[in-house]
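Only one chain is given next, in structure tokens, and it is the form predicted alone.
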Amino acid sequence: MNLAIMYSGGKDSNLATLFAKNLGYEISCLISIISKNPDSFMFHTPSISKVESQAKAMQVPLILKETKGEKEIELNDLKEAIKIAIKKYNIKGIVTGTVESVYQSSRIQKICNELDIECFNPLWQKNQLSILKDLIKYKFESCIVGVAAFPLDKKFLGRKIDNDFIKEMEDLQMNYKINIAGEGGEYESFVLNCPLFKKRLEIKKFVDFFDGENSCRREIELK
């Protein structure tokens, strides 16, 4: 079955892609939505423009669609992008990296129902510590490109998701009740390498933006 991936460039969409591929599905294209609203309810925004480099590293076609990021209205742009994937690549379903967000999953499912295609959520309700450990297991190289919750701050930008990071997130979850995998928007990630990539991506330089002590993002430039 030909599938398209709802692709943000972060850990969850890449891990979901890997799981779908390991199950024998054909990954026909990636779909990425570039939102002009950094606080989009639906779409990942830090360093989102760099998904083009990730798609090239995966050697998979990419469909890019811009949106103003207006709540609910932005879903029309997603639907149009999926229509392009259906017409151009004959996809029969969408894969998402959704783990807990009912808001996101229900809206993508509704679009899929309207377009008469399947919706697959390989990470849905998966234990979130297990998700982080899977990143280590499958040798993902992921870094933090955005934080939006106390006590996370600018020192987390650029951090690798490794065993030390996971241990620290476990401690923060216990002490501050934040979501260990960032499902509450606590942090956003960007994948530089994983089993899907034909080559590793490298960061050339970056610029950090700050909305507050516990809200900042990193825009990266790749070599």
Given for the second form:
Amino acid sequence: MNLAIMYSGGKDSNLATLFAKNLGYEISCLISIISKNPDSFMFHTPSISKVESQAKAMQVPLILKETKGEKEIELNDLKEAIKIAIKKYNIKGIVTGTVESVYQSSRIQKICNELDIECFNPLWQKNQLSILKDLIKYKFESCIVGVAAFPLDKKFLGRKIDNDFIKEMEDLQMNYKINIAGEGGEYESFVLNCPLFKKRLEIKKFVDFFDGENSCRREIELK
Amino acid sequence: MKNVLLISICKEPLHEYEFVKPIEDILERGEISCKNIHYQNFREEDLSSADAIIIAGTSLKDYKFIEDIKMFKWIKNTKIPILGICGGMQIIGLIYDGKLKSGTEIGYFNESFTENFLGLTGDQEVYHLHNNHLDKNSLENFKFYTKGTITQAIKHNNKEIYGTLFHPEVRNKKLILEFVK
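Now show me the form predicted in complex with its partner chain; what you just gave was the form predicted alone.
Then the entire complex follows, led off by the chain already shown.
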């Protein structure tokens, strides 16, 4: 079955893609929505323009669609992008990295239902710690490119998701009720390498942007 | 320790992560042993060690289990308690000569329970994901536990056979443990 991936470049969409590929599904294309609204409930925004490099590393075509990011209207842009994937790559289903968000999942389910294609959410309801442990198990190289919750701050930008990071997030979860997988938007990640990539991506330089002590993002430039 | 036979009805293996694995995780956290099989591989012997059976749901576009409904005839003959979730509830209804109606519900909805249903009472938020539901008028020997035209929760009048149209593994996890208990 040909599938398109709702791809943000972060850990969840890459892990969901890996689960699909490991079961023998054909990853026909990636779909990334570039939202002009950094606070979009639907689409993850930090470093999303770098998904072109990730698609090349994966050797999978990419459909990029811009949206103003206006609530609900942005869904029309997503639907148009999925229609392109159906027409161009004959996809029969969409894969998302949604874990807990009923807001995101129910809207994508409705679009897929209307377009008569399957909607796959392989991380749905998955234990957050086990998501992070899977990243280690499958040798993902991911870094933090955005934080938006106390007590996360600029020191987390660029941090690798490794065992030390997981341990620290577990402590923060205990003390500050932080969702350790960043499902509540506490942090955003970017994948530099994983079993889907034919070559590892490297960061050439970066610029950090600050909205406050506990809200900042890192724009990266890849080599 | 209780043993649950967890039956997948997913046509696509990738859907098992979404519809079967979350139930497996809930059972594991409740320290309940679970054996996971697909309905197409079901054998009568699988029932021998089961204290309870859960038939999980599947995706909006998956109707294969309806074509294969004869493979669920065993439901009428077993005395082991059964919980059917969404597609699993539809299977139970079809086996007891019920009929399906079209009707799509996706996302969180409030449902009003008329009496205690596996720990759920009064108004409850539940997660829906279905294009079909059982026609209330076609079902005999079942009690209905929710208000409204679409029946969301049923129990057989004489057997420990339960069905939920909603997905308790998303918003009402305790219901699954209550059923096994």
